[in-house]
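Only one chain is shown below, in structure tokens, and it's the form predicted alone.
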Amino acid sequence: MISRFLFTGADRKVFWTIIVLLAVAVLVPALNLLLPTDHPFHVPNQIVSLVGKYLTYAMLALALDLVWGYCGILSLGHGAFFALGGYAMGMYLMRQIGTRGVYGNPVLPDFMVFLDWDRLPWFWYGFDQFWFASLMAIAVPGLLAFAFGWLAFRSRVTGVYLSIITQALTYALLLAFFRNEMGFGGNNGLTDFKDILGFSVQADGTRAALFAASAIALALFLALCLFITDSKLGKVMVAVRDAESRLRFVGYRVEHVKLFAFVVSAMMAGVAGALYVPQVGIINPGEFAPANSIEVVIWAAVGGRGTLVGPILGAIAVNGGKSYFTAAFPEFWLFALGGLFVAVTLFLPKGIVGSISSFRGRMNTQSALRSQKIADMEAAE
């Protein structure tokens, strides 16, 4: 398996990306925790938190790439699955506050006390356990994706209509979670977290561990996506993307293929959201905003959809630029983001990674033709 990675182009990129991610998962926390702050190779705490957040965004972009790049499903609602995973972890973190909250209630979170709730809602039961919250961060997005996908794909909703429906889904969840009576903190969301697995979320060691967990999870998801796309199922997914009607004609159940990819992608997005929340310290309904899901599409497009590595690169590069330009030129950032998307669409339609691969392919072809031409001339002589 490893030898195949090393000698094929696309797989080789993925293999070395996985190696880099695993190395970063060890190296960055070590440089942060073991070196003094005045050491030239010390990684500051804010960089650990910021890059850890970018890694969760990269997971979300990779999840979208699985359905968009390989199955042709342009989802404009993947931010909903990300946010649901984040809320699952946020509920666990809220249950860990206990009597350290503003009102000192050992059972009810502060926002419930403020809103005069007299008991904990049934859907909060079990979230005092990390394993249960982790399970819900995967299961809830997966179940929602299964229900939505089963109805949409069975009805053969495709193209722009499916994209609009996915955006409507995340907007509906945005409106629902804004309501105080839903029991998820209303417009303020969930925040003021204290502990995770008994460790302070503000501690340097905890932040480093969350960074490492994000890098390792991204590496594992990258390996999973490679396994799926390199399998026979992956070839069928690409066929669904390129010629869905022909695939139906030869007898494939296209809706089952789409549903599988959509559910796996949603669960990946849920895990990304669960790792995102303890690193940023808050989750609110703003994460359901349709603009967030559209931005994920931009990450994947900039990096190169259908390449696995491209969306990861796009998510990190775009968000890194966003962090810089929002501080340096805050009033122009949105124009820069829109201009970037237009420029990539016009000049790099396959994204950064896809365009580089295409360029290398053309160069190799031209080199092979030149070599063949020289060989023919020498044979003629």
Given for the second form:
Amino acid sequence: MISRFLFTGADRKVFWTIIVLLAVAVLVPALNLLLPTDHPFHVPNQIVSLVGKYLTYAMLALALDLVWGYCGILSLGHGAFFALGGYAMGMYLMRQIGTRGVYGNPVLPDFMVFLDWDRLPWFWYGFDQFWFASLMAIAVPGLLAFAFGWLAFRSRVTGVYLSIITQALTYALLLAFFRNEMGFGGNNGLTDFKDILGFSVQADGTRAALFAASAIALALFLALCLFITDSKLGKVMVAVRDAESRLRFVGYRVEHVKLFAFVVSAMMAGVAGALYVPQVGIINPGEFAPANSIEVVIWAAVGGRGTLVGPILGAIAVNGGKSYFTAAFPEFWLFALGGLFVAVTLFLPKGIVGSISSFRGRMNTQSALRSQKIADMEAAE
Amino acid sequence: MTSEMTHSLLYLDAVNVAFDGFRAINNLSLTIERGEMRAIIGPNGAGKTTMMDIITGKTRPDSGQVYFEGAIDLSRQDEVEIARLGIGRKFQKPTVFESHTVNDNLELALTGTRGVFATLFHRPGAGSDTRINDILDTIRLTARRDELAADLSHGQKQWLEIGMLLAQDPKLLLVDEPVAGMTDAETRETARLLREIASERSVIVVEHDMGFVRELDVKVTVLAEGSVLAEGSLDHVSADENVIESYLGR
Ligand SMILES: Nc1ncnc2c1ncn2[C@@H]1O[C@H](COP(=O)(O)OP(=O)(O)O)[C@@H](O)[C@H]1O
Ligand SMILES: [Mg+2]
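To test you: the structure above is the form predicted alone. What is the structure of the form predicted in complex with its partner chain?
Whole complex next, starting from this chain.
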């Protein structure tokens, strides 16, 4: 297994990315916390929280790659799983506020007091426990993906039709979470968090820890995705992408393969959302916006789908660009994003990482051919 | 249950299929024995591909019986179940998994693990390697083992697909127009390949190319407008007036 890791080029990229992520998980918090602010190697607080946020986006892009890049399922609703994971964590953070809220109610979050509710709705039970909220951040997206995928894949909904119903899914959730009666804070969402596991969410140490947790979680998910895509199941997934109806005649249950990938991917997106919310300090229904899910597709396409590492780089690069543009030329960002997507589709259909690999592959074949020719000539002499 | 039905490998009786009122398969009856190779010929639109769709579960018959090994009602099973029963199929348009290597295409087709978790934790054994080597030898693709299927020539893709069927080790093989678009040399090679395969299992070959059918030298069934027009040796059916008329009247 280990020796196979180091032999194929794609696996080697993933392997080194995991190493880099683990190093970043240690180094960035250390350079942030241990060095004085005027030291040239000090990492400023804003960078820690900004990059920490990018890492959760990268996790979401990686999750999408598993279904889109490998199984060929273009989900335009992955933002919904991310947001659900975020809400689960947000509910835990709300319940940690306790009497420090504006209304000082020990159990009810402020928005419930404001709505004149006298008791906690049943689905808020258990969210005062971190372990329960964490479990729900994985289980709720997983169950939704299972129910949705079971129906869609069994009815053999594919291609554009599937993409459209995933958009409908996230849009329906957007509308639902906007409603005050749903009990998730309506259009304000959940915010004003105080602490997580007893530590203040604002504290430098907490931010650094959340950063490290995000980098480590991303590294673990990358290893998990490598394990899946390197297995025989990974080959079956690619066969689903290439010619799913043919695969049925070989005796594989295509819908089970898709369901597995979709559920695993949704759970990863849920974890990403759960790590995102404490770092940005808010979750509101806007996270369900259909446009958000489409942006994830752009990250993955720019980085290179079906490469695992590509979507991670794509998410970080595009969001880095977004942070820069929205500060420097706010009115141009959407044009830049649209232009980038068109450019990648036209000129780099395999994305950045995919194009580099095939360029290297061509060079290798050429040099192999050259050395073959030289060998032939020498043999002829 | 008739004895014909219980002894045969595949038994179709009075099968009908209509698409929007158009009867593509019309009261079709056909029996294939164990170990038999059968050639099916007929003009375009005769229903040859549709017949394969029925046998492999892609299309459900409106009426009639389709039995495999005497007791298994194929009209109640889906494609996956039928494939697992041991019926393999090669499509008219060659379909291989293009972004996989020749080796991986064969590995996926190889009998064995099919479930999600079984394949996730599957580690290929040494036995599968020898089988893949044998198949590569048979289909003459040993030298291209590690190349992507997308990079194969049309004829080689056809052979790879036949190789995948061998890897599936089916009891019955359905082959739809295997030599369409092949050179003469490739056609002869394919005939040799199919005869080799047929020595161990039952095969149904659909083909237009009369030279190829003659080379196979097996019992021929002529299909026209969804039903059997004639059956027998190639010389026998070529002399049949109905057959001459249906081919000339095309
Ligand atoms: N899914 C379908 N829907 C409608 N018509 C079909 C379908 N499949 C086949 N047909 C029609 O059934 C007839 C038989 O087709 P087919 O079995 O492909 O013929 P062959 O393989 O003998 O050339 C043709 O007229 C074709 O147009
Ligand atoms: Mg046909």
